[in-house]
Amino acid sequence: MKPSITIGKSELRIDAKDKVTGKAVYPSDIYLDNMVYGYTIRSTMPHAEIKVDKIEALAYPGVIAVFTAEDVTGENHHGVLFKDHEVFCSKKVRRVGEPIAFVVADTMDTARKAAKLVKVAYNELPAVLDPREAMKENSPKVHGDSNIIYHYKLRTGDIEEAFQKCEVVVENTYESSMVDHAFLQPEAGVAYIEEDGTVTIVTATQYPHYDREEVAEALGLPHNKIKILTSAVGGAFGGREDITVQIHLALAALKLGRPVKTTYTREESFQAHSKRHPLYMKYKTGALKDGTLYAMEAEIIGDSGAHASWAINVLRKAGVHAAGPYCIPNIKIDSYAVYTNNPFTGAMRGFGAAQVPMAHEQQIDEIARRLNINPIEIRLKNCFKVGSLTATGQTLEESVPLTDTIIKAAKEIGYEFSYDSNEEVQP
């Protein structure tokens, strides 16, 4: 039997058809007998100490139960990579949005009124709000004893020698703002007991896997009593990969014996996922009179909020990709994140490979016009081909197009330019 080729054809999308006439089942389409409601309250302030008080709410006609720190019946903690989130907020907030209690009740509209006479007090403390600011040694802390999460280097060559050897040097600082995924379907999700005692979650997550290790070692409980089930997803990019709706929904589930639903408004969601890192960049780039890139020295500096979620692995690839796709023989990069009472960041597409290019390549405009020497020309002169040798230390061995690319989107737009590939830099 000839294995089926798809390359060059049009494939349908398994999903795409109960898509598109409304079959594909969504948390919020989920409806189960004897279900009751969820609703999250969450911190108003960046940084505070909190105390809560749930007494009234507790009266009021409808609610089942206020759920908060003193609840959790495994650890009061998860995160992708450093447990630095609270399932509920014990002592203090860090971030505007950060769960506090989890109100329970026969409706959502119940559940919503009675959040409202939960009262928590706050004792306001100093917020630290620019990672510029944070990374100072008597800035507010968020997490322990320095807000700097990670910091990552890469040195080729000699970068002082190299930049007194250039005809043109540049210097200016970028910075790109914070972005949500806004993906079409808000948070939502469904849980409920299995008859074996199985606590069962039905969401739209990117990573079951490590939603079952979390969800376990919240409730104190072995992995093989969690069951994720993942439904259609309505958009990700990154944005479901922290814990959302999935421990408050368990234990609750867990702690009235009944099936237990949330539904987050537009709002909630923004509150309640990661965004893409903000970074400020400050870039110093150097070409030979030829328009050779000869020396580039970059500080990228990642506001990570009050989480770290992905920022080791986001301003990692910041600093691996803060040269572009150019040969420079003399870089010196430097990549941190830091800690910010802000609304914390984490995955989305191009996890900080997508920041940067707005940098490098003004830096690249820039000694054009200075040298005088085309913008494509400049390109293709310093792009990477098969056989250089990349800032990191990597021969690039096979399927390197830029070339092709570069030359055939320049003459699609009808971009006037002249490419001789003897005068290029060697790799």
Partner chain sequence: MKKRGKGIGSIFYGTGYGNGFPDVSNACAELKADGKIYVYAGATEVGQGAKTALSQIAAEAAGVKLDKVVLVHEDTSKTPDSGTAAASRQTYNTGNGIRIACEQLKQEILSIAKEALGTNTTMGIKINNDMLEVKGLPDKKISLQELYIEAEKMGKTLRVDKAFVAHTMKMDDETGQGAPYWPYTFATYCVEVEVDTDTGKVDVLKAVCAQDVGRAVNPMLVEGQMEGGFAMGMSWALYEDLGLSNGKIKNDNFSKYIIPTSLDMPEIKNIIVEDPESTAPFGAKGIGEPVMIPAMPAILNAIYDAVGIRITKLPASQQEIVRLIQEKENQQ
Given for the second form:
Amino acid sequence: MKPSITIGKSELRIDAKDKVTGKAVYPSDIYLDNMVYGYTIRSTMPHAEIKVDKIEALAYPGVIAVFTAEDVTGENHHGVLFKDHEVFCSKKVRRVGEPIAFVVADTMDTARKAAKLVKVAYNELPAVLDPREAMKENSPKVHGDSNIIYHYKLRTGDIEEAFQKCEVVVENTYESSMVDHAFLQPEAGVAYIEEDGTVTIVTATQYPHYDREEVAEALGLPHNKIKILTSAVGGAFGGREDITVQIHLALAALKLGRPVKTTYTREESFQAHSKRHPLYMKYKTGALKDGTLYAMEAEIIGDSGAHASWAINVLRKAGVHAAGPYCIPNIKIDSYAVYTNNPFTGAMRGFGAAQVPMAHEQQIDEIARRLNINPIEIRLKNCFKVGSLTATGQTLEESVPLTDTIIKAAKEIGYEFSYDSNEEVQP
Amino acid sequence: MNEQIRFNLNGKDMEIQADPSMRLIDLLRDELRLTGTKEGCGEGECGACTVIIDGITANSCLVLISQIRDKKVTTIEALEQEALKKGDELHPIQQAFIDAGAVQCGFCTPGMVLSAKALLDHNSSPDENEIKRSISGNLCRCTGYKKIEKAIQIASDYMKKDGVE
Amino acid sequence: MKKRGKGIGSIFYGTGYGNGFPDVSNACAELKADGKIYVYAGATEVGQGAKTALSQIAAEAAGVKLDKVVLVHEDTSKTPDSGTAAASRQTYNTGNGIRIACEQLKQEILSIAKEALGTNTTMGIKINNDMLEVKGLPDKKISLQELYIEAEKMGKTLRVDKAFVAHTMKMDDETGQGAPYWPYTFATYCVEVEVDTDTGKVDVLKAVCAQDVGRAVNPMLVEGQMEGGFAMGMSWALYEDLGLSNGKIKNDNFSKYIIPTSLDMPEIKNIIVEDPESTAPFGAKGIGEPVMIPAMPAILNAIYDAVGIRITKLPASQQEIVRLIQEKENQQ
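May I ask for the structure of the form predicted together with the partner chain now, the form predicted on its own having been displayed?
Next comes the full complex, this chain leading.
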């Protein structure tokens, strides 16, 4: 092989110098002349009808404007798959933390103080907080007529017959938790109007071009009148996929013709962005006497919270990866994404495929224990190799060094096991 | 309500008129535009706003400016000045962070670098445990801390070599 | 009493949006007057190292050193859409877009050089850092800066726009059969833990992380991802709890929402496993997500190995572990 110029070399990070000197510009580091500050008022109820009265807040010294649903110049919505977020809640809130108004004032402190004067009257509605309950017909509905956003079905082989042939069948239910990305840099941004009328938003985002589309639609402007500048991003992990500050800032800058800035506190950051889908995973896994995984069945229910965000893709990815990296000829998997009035969930590192190993890896260990087989050997026996078929029937044609990762990691931690040394890829 | 407050910032004597209950981080960022000091939580848990006050690290989000009277405050911006005086581009700790791959998103980095400086200024040859302890008040979500610990080890070597020269 | 145990977690991970969703990364490469190659792609540097890794891919494809590449990715008015910085897709997808654009740009640079240096074929020219030399006659050469001027004289702009479209197909609605993702990345992590049966505290003592990367564009960046991924997975397994109650997050700051500090982290041994993927840029697969995934199940299996309890609800908090140990003792 030709020696490479740079591939394979531990080149020093191009952005590192700016970061070690403190010169890298994150959105909260931007200060512009004539700039004003915005603070977001958020729902405190999981499900309620609302009425907003902003008169008192508008009279507070230093307050420049209070924006609510009626002020949105384009479509009062956004969302990556479905437009099921409102820029500002118009009639109902569907989760705690949903934005209701954006108070703009001459300082951040004034905006926060004035926010307390915006009166939100809540008429509380029954909330549904467990996705298993939310799937029932008589449950309170979050959007529309059904809370079920998506159902993925995976079917291969014949599980009824296969389970009967199994020497051991392990059944268990697993619940993975809802967690936060907890990136270190809380959401922040600045928006301003350029000389040619372009609305520019400087923020930390994972997908600037998609943000541009969402801002354009909410403002009712063509997307070439919107510019997203990506600042340094203080971690993301999926939590900067959905809109947070972008539309509020752009709208305020457009209406006021002045630069507008906002910086969330840590507490607000927790309320503002998506979370990891907690999954309720009911697993049944069967193996033959020799440790061959032979059948598995799973029902996986994911809590999407009050918005769909990436729920379809996440629960699909959970379903596709639910059997784990193992060849199992008989499989039935059902995965569901379900609305509730919980905080909304979306993209987070691993995206559905991160939750299911909680189940499949404990199931295979339990099978090994009951069959008195070494946990490493049962993995080596069943795991994907070049030419293996996945649960969806896809042939893995190349670059499948799973065996190698198992052998190397297991040896290093001190497991004793036997294996065919030909399986180990030599570096 | 404003008071006169004298202190030393990054080697320079300062005299300001300000509300003594102002948080140090707001003075640094909003008034003096030293934005290398980051705010990650506002309650002293994450360490992104770490500065050094009279040789000891502090969370500048928990320090009121009345508490810095006649004290020496060091922010990340000081390290470059220090390096420039020696004819270097970067302080050895900063260089070590780059060389060890200790930087990812970078938001915790200035605070980490200052925690490392406070350690190495007092202890030129810290052991592994002392290094871990020195940054235990600085959260990082990206790196798992390993390369940061390595960087501090390397920095200690760089600084010793610097001292010899 | 303190008891030790070992655990293993193996996983696979399909890159990209999947299921036939259009997964496109546009990229543009241009030679500018300063003799540098400017690459435009709307791919965000979120801390994962995209700016560096994508620049390395560009440099390799164009045949120049890394410092001759400038990656512009921060402005939607200047960059084409390269998709999201998620789904572990930037190295593979945008990396491929950039690779294709830079390879094409290299060909166009070589044809200008052929004219300028008077060779009869581009095969007779090699790129040596920022110089284009006639093979065997290294004194006959032209710099990239001079070449830019030559191209201008010829009325040619050296700018290439390309798109990479990932292979993904919609699955069957009833059976879920199909080829939803490509490529897949694999990983196995093993851990050793110590469980205090009185307090329920779990200390992870050692972690071994074996990660398939296809090919490591930048091993130091890969290791940084692996260590950070392990920390996040460990944190999910043992600590993180939003304290959700009636739809409200109670643990909304770092005094209540616990993530690991340096003192919580075990010794980590990284094993980078390389097995190049033919459709990937220089064989490199995305690893941003897979590096986190095996940590949690490996820790849960190690807890079982240590004290014989199955964690079926996250997090494996101290209270939960004490509860499960007591439950087990009561049953016996």
